[in-house]
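The data below hold one chain only, encoded as structure tokens and taken in the form predicted on its own.
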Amino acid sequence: MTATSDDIVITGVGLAVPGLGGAADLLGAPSGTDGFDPATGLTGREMRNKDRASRLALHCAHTALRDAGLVDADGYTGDRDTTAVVVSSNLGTLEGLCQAVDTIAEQTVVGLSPLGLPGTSSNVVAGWVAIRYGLRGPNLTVCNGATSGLDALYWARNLIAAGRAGAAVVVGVEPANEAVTRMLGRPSTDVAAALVLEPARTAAARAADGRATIGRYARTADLAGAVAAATGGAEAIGLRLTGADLEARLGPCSGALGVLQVAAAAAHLSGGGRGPVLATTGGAPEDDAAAALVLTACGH
């Protein structure tokens, strides 16, 4: 696989795992930094007012840009009319969800609080960080359960390459609360991930640092199908990151699964790891589908 002009690289990298410093942390490499904690890191005035998904996603989010070279003091540096946010989430707004539905069953609709409703959209988390940020590019959320993850990377991709966005931050989450761990019948866990999405000329042109090239994506009914469109038979796999390592590692992550794999595929394959590298999700009996995606090295 040949990099392009026409590639669309990764070059920002961010994280809101607790206890993890970075992308490296995921391959079970310390990343030298200290890890996320959720009592301090989901504070401050940008935090106020809103939902445990749209705090998670904030300051991944943040940390990818500042990673990518895209914020400074005065906020984002990038061209904010064609930045596209994507989503990933299944559960990140079942809280709210509940809450209202509680209040409405309890007191009627006079009771719901203006201050509560956003919480209860599928789309509240990818409109805050456009928000934050003032990016006005395509917006959208991905809740496609198994493979969620990945689709957002396929579709942040997508739009890049049609000339809907000129690059796109990617984020992937799921809030631990009462509401999710109900749901999943265990416990639920904070796990969040955000990705920049740009072309390489872009990012050449800014002499940013690509981490990893996006490359062949496929989603089928079935993992052996999915795994053998994404690599086409063409290259040796050099890595292949699985859902169930990670889950096994830091619980359920459902929507940031996808996102999280990739950011560990680019903090292998920045460090010098041999690729392609493949992440997969889905295929288990209880999904509808598998996705896989596989990922080089920049300039290979």
Contents of the next structure:
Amino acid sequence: MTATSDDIVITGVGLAVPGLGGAADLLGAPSGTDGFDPATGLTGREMRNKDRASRLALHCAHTALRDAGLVDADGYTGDRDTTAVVVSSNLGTLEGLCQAVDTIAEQTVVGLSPLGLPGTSSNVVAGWVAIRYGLRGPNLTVCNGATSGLDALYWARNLIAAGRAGAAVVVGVEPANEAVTRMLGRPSTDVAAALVLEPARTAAARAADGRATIGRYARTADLAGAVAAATGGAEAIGLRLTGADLEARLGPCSGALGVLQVAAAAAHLSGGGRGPVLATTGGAPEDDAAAALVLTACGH
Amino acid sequence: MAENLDIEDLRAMLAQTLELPLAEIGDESHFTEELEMDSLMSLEIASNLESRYAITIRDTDFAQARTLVQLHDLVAAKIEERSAA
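Form predicted in complex with the partner chain, following the form predicted on its own:
Now the complete complex, all chains and molecules, led by this one.
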């Protein structure tokens, strides 16, 4: 499929998944070298006093922006006024909130630390990413259950298509911590992925490579309905990403899942893999909905 | 019970709050220009100092102290004020 001027494409991909290097590692066995290590990757001045989800997000957002050619030594080189940040996270602020509630119960509000306050905001991750790069476009968090990650891609795409944003950084993130493990009833994992979305014409104007084009999306009560609506029932699918394989390898990915799947799709398509790619999330008995998103290769 | 003032305790508190190695907190390191202290970190430090030394630090007082040595002088003066009262 050839990209048209109205298409919205992915121009940058970044991951923060322990042991994995790049998005291609999501498609098969990790290359094993230079994999992400939270012990060293989440430190540094820009990470100080931030909750773990924000640190993971800042790490992968930087990789994605660098991949897109949108950062240099002075920071973000795109249009700061019109760049959006859209984050998907279901459990990212759980630990901060639990700690705040515990502290209030034990010591009243005088025991609260000012530094912990931002971590109790459900939009904290999107806020820190915007502050780090001076991004003043729309800024929001999608906290929408199983479909959250694909929903975030859809909303970011819509912000650009509607002219509300000129580009968007989309992050899906879930941190590993005790509160999340208690909530899930099984060990949690650090998982985060970031994508940079731009209109195809903007990417072409600055000679940036499009990795994949965002195609049709649907969110319905059941998986079959979402798939039928997103594919139109007609297109032959080159690769199906249900998320089950990723969660089997990485553990529960929750709100990060859809963004990780799209990162994998971008790696598949930009590596010459057969398209289109169909990513689906949700649809299990415990989920309230299912979402499907089609991604196609970028034309040159 | 308020603690006795020791500049090394202040250095350790700054290092912990700013998440920086102890060695980076020099006596004359500028809080904002060199250590990149922001307003939330300032609030945290002021609030820690208040409870540790049983003193009251106004925002305007804290804004005058821009290095470890100046902060030490500020806290010492506040402890003096408290003892005199």
